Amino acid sequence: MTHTPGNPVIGVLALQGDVREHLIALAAADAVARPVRRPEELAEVDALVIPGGESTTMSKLAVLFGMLEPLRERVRAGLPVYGTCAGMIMLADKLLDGREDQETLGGIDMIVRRNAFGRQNESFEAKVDFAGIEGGPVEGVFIRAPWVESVGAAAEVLATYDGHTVAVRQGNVLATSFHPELTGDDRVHAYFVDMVRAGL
């Protein structure tokens, strides 16, 4: 589909997570923010967001509703994708700690841990430099968060915390171990939001 360079229309997949609030940090950034539950919802958007949550209950759900493939033949394609933490965990090629049944999409060339920052009772928020976004450190929220082990030489690592990776780019495919739209910061979503003007 086509669309004014200005005015992306980017899904936040609402299959379970913070949809919400990436739907708000969306207009802020100036796109088009809908929901996408459904293939045919998929089909609509110029990009897409994979919200934090609950990484295996999301893969399931994937599965249930009948997207898990139509999101891999759409990453495969070249869609530009942007994931929190749950998300992150969704766009690795290969996870450790992961449930066996447990499905990915793909589309960065990364290893992730799983809640290798530590439980839900040992989240936290950091001030974090991230390469490409001006104006200061932004604001991360950890919430039961990944990290990249290592990263395969396509990707490009934006942002370590604590000596860890914690935002990875391959591409048009983004991923972040935190949680930006939980912060007021509006500043990763704009930087996805003109990855995505830029392929358009």
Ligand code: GLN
Contents of the next structure:
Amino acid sequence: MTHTPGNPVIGVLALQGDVREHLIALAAADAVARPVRRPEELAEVDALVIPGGESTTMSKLAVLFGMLEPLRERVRAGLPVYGTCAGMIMLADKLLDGREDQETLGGIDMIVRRNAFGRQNESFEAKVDFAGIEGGPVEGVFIRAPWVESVGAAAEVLATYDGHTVAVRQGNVLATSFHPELTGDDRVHAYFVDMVRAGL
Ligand code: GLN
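Next up, the form predicted in complex with ligand GLN in place of the form predicted alone?
So here's everything in the complex, that chain up top.
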């Protein structure tokens, strides 16, 4: 791979969703960020972000682009991944209120409920205390957000809001119900980049 140590190459899954915002946040957190649409592109990254968007569409496009199995394989093999909102849904081992034909990649032993915080017009922002991130709570933007109903023993809850789990980490895999990429506060991305660096 042609990059300097310390600057990991992090892909953003670019099938659908707020790809640009993640590319900007990752670059601000000192990663080399690039969109990933094809298996060959996936093979070249040190880590991956799965953006917010619409998980049912993302799942469909992953099948269509021949990305579902390559993604599952790399996640199983230990690729560091961070999913926001729809991305969190993609990383759930088990999904509630998904569409019948909806596929997830899995990666975190958690049960995620899709659209749990309500509809589009019930979207909101809230301050969220995030374990392992210094400098005060992060701004959580929740847009038709999922929450985590339960996690397995290997998963660690990093943040809750209103009694619901909204950030989880299991080994190399991180997921948040909310969208740090929309706030201009890059601390969650920096946390992820540190995770990736620690594993390189
Ligand atoms: N509700 C969307 C879904 O099911 C997620 C919304 C989002 O990513 N902001 O995928």
